[in-house]
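Shown here is one chain on its own, the form predicted on its own, set out as structure tokens.
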Amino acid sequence: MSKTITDVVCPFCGTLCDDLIVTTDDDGKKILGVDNACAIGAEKFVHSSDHSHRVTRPRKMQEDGSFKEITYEEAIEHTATILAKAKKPLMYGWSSTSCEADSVGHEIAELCGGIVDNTAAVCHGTTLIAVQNVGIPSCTLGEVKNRADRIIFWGCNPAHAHPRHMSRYSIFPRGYFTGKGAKQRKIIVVDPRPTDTSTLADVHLQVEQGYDYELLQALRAAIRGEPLVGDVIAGVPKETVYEAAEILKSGRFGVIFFGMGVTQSLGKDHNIDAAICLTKDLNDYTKFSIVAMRGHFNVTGSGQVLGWQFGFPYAVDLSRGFARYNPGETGAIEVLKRQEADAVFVLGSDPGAHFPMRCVKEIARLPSVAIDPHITPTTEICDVHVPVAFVGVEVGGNCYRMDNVPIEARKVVEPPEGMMSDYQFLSAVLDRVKELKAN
């Protein structure tokens, strides 16, 4: 007889949908079906319960580039040894695991004088800097569902990257004060390209690539009724800018959702400074908030845990015995480019696929360990690959949604026999590092 588990949290994107229904076999070892999930989320659950294609034991790279299976005990000893010996190890990732595992990993970094950085380094790090500059008027996704009648998607495409965001929170749901759902909402999409999200928009501001800052400032001026110079601003006709400004001012509650299209374009954190100031300006006329569209399912939690432990959300340098934070200097990419790290530890991310090639070559040159349930470009260049149980599928843990709401992910099936979770592995490494440091 099958089992049905309700209210399961999806560990795919920062939306952290918590209404999934997972059906397993009687033994709780195989997932038979997933309801309410998007195609990507459902595939993550089904894929994880098929053990036939998975690496289930740690592997160590040999001289000829092949991998040889080793035990978890050997992997723990190897990891603890390279971290304890290193003077400045880089410990990167932390965005696809639980807050509990993050906390243990950061304790190891503190003991070893390492640098801790997460995937904000290549996505919303500029957002975190902007928030420190000017603050942020934000809200929860529940408030968006129940109150928002004006939605901006700026530099993001939730139809593909956050597939259920629009149906659960931002466009289609009927909320307490938004009983007519999509009919009651006005949607503005700001994107240089036509996208599946822009086809749903009332207004598509097709901004010229790299001119987000100019358009944001033009909108701020238009909202205050100030004259705009020129007929076209950042690729958008002046009349359309005024039209968009009036739509935003006329709503009762609005939200700006923004993604990497604006955080990583020219202007970077200054773009987000301007977007937050636009939100503040709109609050002179109506109620408005702004929320970052975070990607990895617990990248928000990684920043939260770093904030609790060291006071900074990413790019934390512990090599001097106290926490230093200076993005652009203490970030993972900068440290690798300057060849300052003498060991690399990666968990819950894939810098081999996303970092500049110069940094990837540096990871391959250094003593390194990658913790990941999958085989990735990173695991293929690291000395040791340690497979672990999927967080949110085979092991539970606390995670943070993109709006900074903590949600407890649930375990729905058993991991392959003998496989450790990343929390268990890190705890064992921490104990061994303490022993090595004591000697």
The other form holds:
Amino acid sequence: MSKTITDVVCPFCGTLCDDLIVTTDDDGKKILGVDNACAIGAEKFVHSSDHSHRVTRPRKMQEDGSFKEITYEEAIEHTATILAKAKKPLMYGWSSTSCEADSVGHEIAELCGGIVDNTAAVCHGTTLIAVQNVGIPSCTLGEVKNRADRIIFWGCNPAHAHPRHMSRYSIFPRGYFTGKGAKQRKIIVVDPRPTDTSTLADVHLQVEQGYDYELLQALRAAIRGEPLVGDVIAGVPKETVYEAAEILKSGRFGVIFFGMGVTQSLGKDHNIDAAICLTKDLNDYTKFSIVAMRGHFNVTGSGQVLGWQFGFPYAVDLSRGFARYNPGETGAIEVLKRQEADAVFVLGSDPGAHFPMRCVKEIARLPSVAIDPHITPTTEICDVHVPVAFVGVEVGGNCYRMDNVPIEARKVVEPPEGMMSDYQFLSAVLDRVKELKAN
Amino acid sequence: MDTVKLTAKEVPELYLEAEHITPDVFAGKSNQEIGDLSVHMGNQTYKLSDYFTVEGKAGAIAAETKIVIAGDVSKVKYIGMKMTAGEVEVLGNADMYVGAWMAGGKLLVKGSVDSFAGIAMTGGELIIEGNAKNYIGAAYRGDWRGMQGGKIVVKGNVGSDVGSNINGGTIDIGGNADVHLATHADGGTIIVRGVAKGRVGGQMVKGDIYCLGGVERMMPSYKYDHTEEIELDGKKMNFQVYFGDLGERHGKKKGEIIYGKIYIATGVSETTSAKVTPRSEKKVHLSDLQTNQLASALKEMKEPSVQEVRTYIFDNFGVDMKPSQVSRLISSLKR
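Complement to the form predicted on its own: the form predicted together with its partner chain:
So here's everything in the complex, that chain up top.
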């Protein structure tokens, strides 16, 4: 016999699908099947329950580069010591864990006077800067499903990155006021390349790579009925820009979804700034909203917890005892590049695979700890690797969807025996840091 | 005017935060008291005298105090922060936040500075003889008020985001400027004597930008209005005047709409307009007929390499495409 668990939340991408059905064996130890999930989400469940290839105890790097198994107590002592001793520790990651664990981690950072940064640093951090500059008219994905008839995908490819986004919320679903589903919606895709998402588009604006800002400002001018200079604007014919402006104005409710194509190409926060202003302008004619396509399943939650505790969503510098925030100075990449930190703590992220090589070398040079269920490029260069249980599979916890809706992730199976969750590990480190700082 | 001379003893291990190095804090203090001021490195607090030797004498008030900083201070932040009077002279390079929130006095850096110099400045004079990085005279994060008064002179090149949200004062750049000059500007003047890279005056509501070396690529939301003769540095020059940013809201004065203005020196504008041509126009494209022919040829070739297809295109249509373009073409035809 097998057990069936319904309404499971998928801990993969920011869409946080909450309608998964997971089948486990009788003991609740092995996952036999996953229904409703996309290929990536299903794979995350199935592969986490295969314990044969997982590291189940912390490992410490030896002088020859090999790893030796250590106990959790030794790992806690090591982590607490390097954090308490450091003048400016960098604590990076936080996006693939629960809000509860984030909260404990931030307390450690405050005690140690460190820098807390989450994966928004290489992702939607620029969005957060723009939001701070000009505000954000946003909505939930439920509203998109039930009301939206104009959808823009700007610099994102949900067909591959958020596989169920289009079917659950943005293009295909039949909602309360959108009974005809995809037939009722007009889709605009802005991407320099033809993608699987752009094949679904009514208008594909093939913008010249790196000139989104120009196109956004041109669209804003076109909406105001102003003349545009030149026949080709950022690689798009002028007529197409006017046509797109007309489509946007004629809708009843529209949404702009944007991804890393605009947040991390030339201009960064200015692109989002202009996109938000475009949304604001369109509200003169119809109803419009803008939503960021967040990547990690709880990167939004990490920003929420940081915002609640320190007032800033990422790149928070606590070294002077009060919170300071200035991406460009206190962000993880700048701090590593400029060699401002003297210890590195990574949780629930993989900077070793995504940061510039200079920063990765810096992580390898400094005393470091990586907390991750998997073996990743980061865990291979850190002094100590602490494996933990999967959040959303082996432990529950609070997570935030890309539209800032909190969803409680559920526990489906038991973790391997004797394994700690990151919340338990961080709590133990916090207790030890308190003892060390008291002396 | 009395002079205090600070000499850096050693380069700090991490970066040093020394917001107390201003005439306002030094004024009326003995050298002993100045040496006891705090500097910060990470979560540690040190004395100024741990990193600097203090010589000379401070004046009674800020306006009578001059600080000369010798030695390597390229890892020291916040020099001259919030100064209101007096003088500071840095003989070498300095790090971030030089003259940030400065309200008066004179600050001279003989070398180069990092980002955030003179942010949210309201008065005084900040002169940088070398290069400066990003966010010079810009607003602090989330603030809508950038530089509001005073003057910043950078003799070398500057990075991006210079003068974001500027609404007063002057920024004079001797060299080239990177992208995003005067974004969201609501007043103020910026002079670029070299080449401005692009996105000049994006989302600008009001203000003047003079580009003496031209703009590599103008925003599409600026319209050419007229040519004007203007006196700059005692020399009369002809400028093409562009109005914008047309995507933004603009106020009215005496029935006329007030735009942000970009002045581009004529003479350079011809080379500018050549550069303005979008890259995509230079790209070679195949006609629909040729694409169809290529599609059928591809089927016969069975998994051809990019170079083979490129040779085929060159032989049959006489078009020399870049390999990256060819590979993109192949993948789009496969769809």
